[in-house]
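Just one chain follows, in the form predicted alone, and it is written as structure tokens.
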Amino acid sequence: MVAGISITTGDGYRIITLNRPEKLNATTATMLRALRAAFEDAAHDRTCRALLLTGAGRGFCAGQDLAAVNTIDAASADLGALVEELYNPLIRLIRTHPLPVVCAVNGIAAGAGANLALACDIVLAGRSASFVQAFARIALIPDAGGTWVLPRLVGDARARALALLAEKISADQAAEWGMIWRAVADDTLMAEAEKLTAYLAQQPTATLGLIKRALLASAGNDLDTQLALERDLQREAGRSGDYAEGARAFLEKRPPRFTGRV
């Protein structure tokens, strides 16, 4: 374990675990820097083709550890600097990461912890898990990408209520609203999350990275711009060895053997 996170490896994937269970994995500056470094390192490891993010103990992440912030005095507070230095680069990195990122939410995901989970590509949650945009309770606004991702996931009306009321919602409700991919039984959460991550690690992961680029860009593109981007990315995908392998396997009626490289 390094700086509040631990990293383990599976067959072609890594599991990154938030590991301050005694604090419900509340984040510190050191922990966030280590988390960012873990994602950066995975992006440059050719043997790693998928990532799984989860939390140790009875909670995924309770958000920022306020006891570790020295800006509670309003006269000297500059929480914007903390957000710009620690959270914004991490959220950008996860959203644009070339590998698929699965998140397994166990227990509470609050504040920046909730938005850290929602930055991932596919989110599973145990049925006892819950999500809460807790910021308004301490007179702050949702950060870590919360005001960007929530309206896109659940719509404007629900996003406004979640942010203004700071009400907790269950994993089942989050799945029903489209905030996460699926709610599963608590005792099968990690098994299902690892199975999904292992599956993704055997897929054409470089092409999955192109899919992520297209989906991310679509939020700000008009139709013509998006069609042009699809053309360019499809050209790149079509020149990959994985496309050739996938097409051959389809014609030969056998499972493909992807390498995850362009």
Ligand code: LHQ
Given for the second form:
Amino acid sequence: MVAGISITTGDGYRIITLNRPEKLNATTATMLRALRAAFEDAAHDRTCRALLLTGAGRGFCAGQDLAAVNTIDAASADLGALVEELYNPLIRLIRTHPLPVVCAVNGIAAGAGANLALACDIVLAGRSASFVQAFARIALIPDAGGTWVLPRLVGDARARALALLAEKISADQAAEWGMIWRAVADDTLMAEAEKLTAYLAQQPTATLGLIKRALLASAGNDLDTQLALERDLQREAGRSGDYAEGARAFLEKRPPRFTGRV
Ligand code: LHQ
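Can you give me the structure for the form predicted together with this ligand, which would complement the form predicted alone we have just seen?
Full complex below, order starting with the chain above.
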């Protein structure tokens, strides 16, 4: 374990666990730096083809550790600097990460903890987990990408109510609204999340990275720009050994053996 996170390795994937359970994995600067290093390191490991993010204990992440920020002299505390240094690079890194990132939300995901989960590619949550945009309760605005991702996931009306009321919603409600991929039984969460991550690790992961790029760009592109991007990325995908293997395996009626390289 390093600085509040732990990393374990599976067959072709890594599990990154927020590991400060006594504080519901509330994030400190050292933890956020370690988290960023873990994502960066995985991007450079050719044997790692998928990532799983989860939390230890009864919570996923309660957001920023409020005891670690200056609440006594709020006027002199620059929370913008904290966001810029610790959260923004991490959210950018996950969204642009070349590997698929699964998140297993094992309990409460609050504030920046909720938005950290929502930055991941495929989010599963245990039925007893919940999500709360807790920021307004302490007179802050949703950060860690919350104001960007929420309206895109659940639509403007729900995003507004979630952010302004700071009401907790259940995993089932989050799944019903399309905020997350699926809510599953608590006792099967980790097994299901790991199975999904192991599956992704055997897929054409370089192409999955291109899919992530296209989806991210679509948020700011008009149709013509997006069609041009699809053309360029499809050209890249079509030159990969994995495409040749995928098409060959289909024609030979056998399962493909992907390498995850372009
Ligand atoms: C905590 C925290 C926490 C410290 C639980 N900090 N200790 C903010 C500022 C700066 C710049 C960047 O951006 C941000 C972004 C943000 O994330 S702001 C939003 C921060 N998060 C929150 O406001 C949530 C605060 N936590 C809660 O409302 C509750 O703890 C929830 C609803 C998450 C869980 O409630 P319970 O299940 O009743 O657990 P608990 O409250 O008893 O918490 C367990 C322990 O964890 C407790 O410590 P203790 O020593 O008393 O046992 C809490 O103090 C501690 N903890 N969240 N964010």
